[in-house]
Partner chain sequence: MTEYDPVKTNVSEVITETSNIKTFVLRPERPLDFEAGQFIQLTVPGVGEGPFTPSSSPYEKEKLEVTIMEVGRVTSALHNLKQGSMVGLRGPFGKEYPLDRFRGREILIVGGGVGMAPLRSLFLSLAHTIEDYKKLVFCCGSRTPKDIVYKDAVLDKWQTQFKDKVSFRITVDEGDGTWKGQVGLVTTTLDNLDKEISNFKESIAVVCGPPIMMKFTTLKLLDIGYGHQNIYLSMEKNMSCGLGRCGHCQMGKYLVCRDGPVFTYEEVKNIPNMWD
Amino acid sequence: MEVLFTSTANFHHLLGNLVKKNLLYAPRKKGDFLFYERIETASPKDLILHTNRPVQPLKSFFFPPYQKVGQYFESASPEDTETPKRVILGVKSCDLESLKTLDSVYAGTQFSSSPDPQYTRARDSSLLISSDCLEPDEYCFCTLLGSNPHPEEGFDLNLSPVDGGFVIEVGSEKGKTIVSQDQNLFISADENVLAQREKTRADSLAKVKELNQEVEVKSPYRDMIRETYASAVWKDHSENCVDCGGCNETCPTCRCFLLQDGREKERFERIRLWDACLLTGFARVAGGANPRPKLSDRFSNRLFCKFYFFPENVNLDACTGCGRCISVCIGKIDMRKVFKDLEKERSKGPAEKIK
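The structure of the preceding chain alone is requested, in the form predicted on its own.
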């Protein structure tokens, strides 16, 4: 990968050029939280790039919570709608990792030879400018899953703050095109700025590891979970769950949906909505039968999906350690502590395994 340097002033100039031809989204603080918002100026004063991830997951740009996927008695279709070009700035490593899971389903890289056209158009029309996470919060646990708080792949360009500007790493052909269009804004990164970047990254990595010292387990989650099918830990932790589905909604890798038909004036539309496996009716079928009627069943199913079912089929954990599920949980459930309790139970003797 090509590694360059740009000054703060030149970076703002680059943003100004991007805003002219694209919709630009970046994290902004509202109250105590970060949200992606449309940015219309080249150098917004309240732009926040190098803290932790925003509340909303990156998937909302490519797989929105409410999306029309079909309509009847109209000449136009959702496929005919032009997808705007977007630049998404300040994307974090955990969200970039989540795209591997979404792509495996909706881009057809694993499960289907027929990609979702709306998803793929949104992906193709978006430029991802990621940035290092330098201020992880108490909920971040990417290191427990073998990742780092700085992006290593999946970005078009990545920003690392250094004195006087940014180290910019080029990660794709899209990124190369952006750099080539404004070559005068960049110079080669020298050893001093690269050393500063590595020092800052090492400090951030140490912060995440320190935050997770008490909840770290000895075995990977995917190895632990297959032995816990009949564990009492699921029921114990689900006692605090209020069945709101917030963990599903904020998760960057949860990809389940339901289809709803409705009427809009003289036409009928089919809408795709995010669904949540923790909700009572998620698995309910005709006649009212439900294979997971108990909350503890649905609670365990969510983590089995992420660390057993998905890895078995795609060899990917469907979790990136972003910690959003912990931060939004009304019942204060921390999945790291769930696995810590599973490890304690495991040390006492063998449990029932999934066959």
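Based on the form predicted on its own presented above, generate the structure block for the form predicted together with the partner chain.
Here we give the lone chain, stripped of any partners or molecules.
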């Protein structure tokens, strides 16, 4: 699709136009952390566009932590809540990648016979303006999953900083419409700015690779994880796990939920809440039987879901290398090191049995 240039002033003009008709969200600093926050006016100093991803996973916008999904036994039809139109600015490549997994569950038909209406409405009414990640930190490992710190697909518009403004890449029909509505704000990108973009991107890519030199493994995770179920590595690494489910909650591809029923006056309602497979009761059935009573089983199950269940079902790794699970972990568990140890173990010979 089209690759354009827009000056900083023109870009802010564009945001000014967008904020009139949409709720604008962008990464903002709160203490030491970045969060997606609602931005009322798009003033230049507020924007943090080219660091790595914010703390919240992008899924929060489309699959919120707490959402009413039904109300039953009521003759009146439920109030029609309009889905707000949103512009989400500063989305990073790792989070765009995560939408492939979420879409497969909530908007596709491989798992469910029909798409989830609330999710698809929220997706449809959002415009994603992503931006190149130029400040990867020690938790980032998108390159180990075969992607890059700069977005390649899944965005409506993408921003790359260059002298005097941005290279802006159009990634969808939605993005094309936005650009065509304010045509005077853009010119085509010349060789000069494109070369600059490539240079900046290459530098960032090199940074991520360097950060991961010691944990890099030779085979893709999805190939490595097969036949490792009985490996002692799972037990070793889960020893520091405190069963908090933080990795699940912050993971942009963890998509599991719990249904909870409640009563509000005369009507009954059903709420969908984020759930975490690391928690003891996740797979427990009535009567108490539990297929994964041991923490090490739940710990390995999470990564088997990402690198076995999803690849088998939709040919996707349900991990984007965003590193949130590593940065959030109280026990300092690092999945990259799990795979590094699985590789070491494999080179030594057959897996040691846990039991």
